[in-house]
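Presented as C-alpha cells, the chain that follows is alone, the form predicted alone.
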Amino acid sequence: MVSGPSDIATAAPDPLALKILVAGGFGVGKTTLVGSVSEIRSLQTEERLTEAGRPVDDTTGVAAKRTTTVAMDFGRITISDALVLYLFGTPGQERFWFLWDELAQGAIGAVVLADTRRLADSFAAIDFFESRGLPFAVGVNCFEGADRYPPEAVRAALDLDPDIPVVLCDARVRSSAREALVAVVEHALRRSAAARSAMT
C-alpha cells in the first residue's frame, strides 16, 4: 500500500539561526547579559585580574572586579519558533581587541552595552561595528547607582545617527536582555530591507 501526501508527517521548518556579538568595554556586563538570557549553559572564558594584568587592565569604575573575559562568551535563545539567535560576547580589554574581527564573521549585528557612569568606553566598539558597516544596538545597561538618562540623552552623549536603537536595559534580568537582542535583530532586518530596495 503506498502511503498518500496526508500520511506523511510534515516536519516543521528548522528556525533560522543568527548570530549576534555582545560587545561594549572592560566590566558593562556582557557576560552577565549573556548568562542571563541564555537557554543553555553559557560557555564563559572567564579569569581572575591579577597583580600582572595591572598596567593594562583599567579597572577605573569597576574597581570591585575580580574576573574577566579572555576569549569570548557563548550562549543561545530563542526568540520564536522561527527564530534562535546564538550569542557570542566579546573580551572588553583592549589587549584582547584582536579576537573581535574572528568573532564579527558571520555576524548579522551586535548590542554594545554602555555603562552611563563611563560612556566613553563604548566608543571603540561603536567605532569598531560602523567601520566595518555592521548593524548595532545601544544596550544601555542599568546598574544600580547609576544616574538613569532618557534614550534620546545617551544617543547624543555618543553622537549615534538617529536610525540605531539604543534600548534601557538591565543585563541580569533575562526579559529585559531580550528587548536589546530583539532590537539590534529588527535594526539588522530593516537595514537588509532598505539596502535590498536601493539596488532594485
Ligand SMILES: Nc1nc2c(ncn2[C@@H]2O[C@H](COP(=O)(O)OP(=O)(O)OP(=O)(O)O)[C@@H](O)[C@H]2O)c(=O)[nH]1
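Just so it is clear, the structure is predicted and the values come from calculations on it, not from any experiment. Each form is matched to the other, and the largest set of C-alpha atoms that superpose within 1.5 Å is called the rigid core. Positions refer to the first chain, counted from 1. What changes on going to the form predicted together with the named molecule:
Remark: with the core as the superposition reference, the CA shift of residue 18 between these two forms reaches 2 Å or more.
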Second form
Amino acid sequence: MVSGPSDIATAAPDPLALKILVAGGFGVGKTTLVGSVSEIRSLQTEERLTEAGRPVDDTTGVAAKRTTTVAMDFGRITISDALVLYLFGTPGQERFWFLWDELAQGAIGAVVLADTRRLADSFAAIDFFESRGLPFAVGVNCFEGADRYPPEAVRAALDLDPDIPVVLCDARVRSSAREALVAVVEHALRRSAAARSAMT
Amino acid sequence: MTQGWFDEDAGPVVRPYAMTRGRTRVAGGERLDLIALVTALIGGGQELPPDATLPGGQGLAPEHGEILYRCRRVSESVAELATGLDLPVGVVRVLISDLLEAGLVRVSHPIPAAQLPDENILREVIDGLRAL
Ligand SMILES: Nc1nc2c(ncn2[C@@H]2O[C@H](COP(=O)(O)OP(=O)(O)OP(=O)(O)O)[C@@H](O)[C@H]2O)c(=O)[nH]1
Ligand SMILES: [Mg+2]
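For comparison with the form predicted alone, would you give the structure of this protein in the form predicted together with the named molecule?
First the chain shown before, then all remaining chains and molecules of the complex.
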C-alpha cells in the first residue's frame, strides 16, 4: 500500500475556528453563561505588565517580575465538522483592555452582560466594543431581587444605538444563554448585509 | 472575588518555562492566535515517531507528545491545548512552534481580523447554536 498524506486521519480540511466574547462587570454571570452552553475551562495567560498596566515588548524573558497571570473563561462549541465556535469570557476592567484587544481581533462579536442594579459596570465593555466597531448585544441578566426593566429602558439607560440587540436572559439557563449568543451573531449578520448593500 | 483570577505572584509560571528552556518567544516571531487550530501530522492512532527531534537536535518533551496526541484526530486550538495540558498559553505557544518547525503539526490560522466571516457561515453558526 502506498502511504501518503491521505493516510493521515485528519486529511479532511481543517475546521474553521470562530469566537464570541462574553464581557461585563464583576459577578455579572460571565462564567455562568459560558458554562451553560459549553464545557467550560479556565485558560491561563500570563501577561507582562508595566506600571500603567500595558504589556511591554520585553525580550529579556520570564525573569521579569511583572508577570501577571490572568485567567479567563473559555469554552468550545462544536457546530459541525467544519465549524468550531470558541467563547472567551474575562473581566471587563480597563486595565485588561490589552487582552481584550487581542481577543477582539477576528471575533464575530460580543455579549455584554449587564445587571440592572449596577448598569454602570457594563459601560467600559460597551465603550470598548463600540470604539472598535465590534458587533455586540447586551444581555440583561435577571437576578433575583433586581427590579425588572423592559429592554427599552435598559437601552435608554445605556445610551445604545437602536440597532444593538438588548435581550433579557438568565445565564444559568442553557436556552437563554444560547439566545444571547444568537442575538450577537444575528446582529453581525445584519451588519454585514447592510455593509454589503451599502457598497452596491 | 477580585483575587481569584488575578495573581501578582509570578511563581507558578516559572516552572512551566523550564520546559521551554526559558524561551518565551516563538521561532518565527509570529504569535500564534489563541484560536489557531493545531492538527498533528501523524497517522491516527499511530505512535509518536520515536526518533523525532526538534530542530535544535533535542528530543521531544512529554508535553510535545501530549500535544500531538490531543490533536491527532480532532484539531484543537492553542487555547484548548493550554487548558488541556494545564499550562500557560505562552508555554504552549512555544511547544507548538517547536512541533511546527519539526514538521509534526500543521496550524491553520483563523479568519484575518479585518475580515468578517462569510454570511453563510454566520447563518450556520446561528443554526448550530439553535440546535444545541
Ligand atoms: N438570578 C441569576 N443569577 C445568576 C445569573 N447569572 C449568574 N448568576 C449567579 O451570579 C453569581 C455570579 O456569576 P458568575 O458567572 O460567577 O459571574 P462572573 O461574571 O463570571 O463573575 P466574575 O468572574 O467574578 O467577574 C453566581 O452565583 C451565579 O449563579 C442569572 O442570570 N440570574
Ligand atoms: Mg467569572
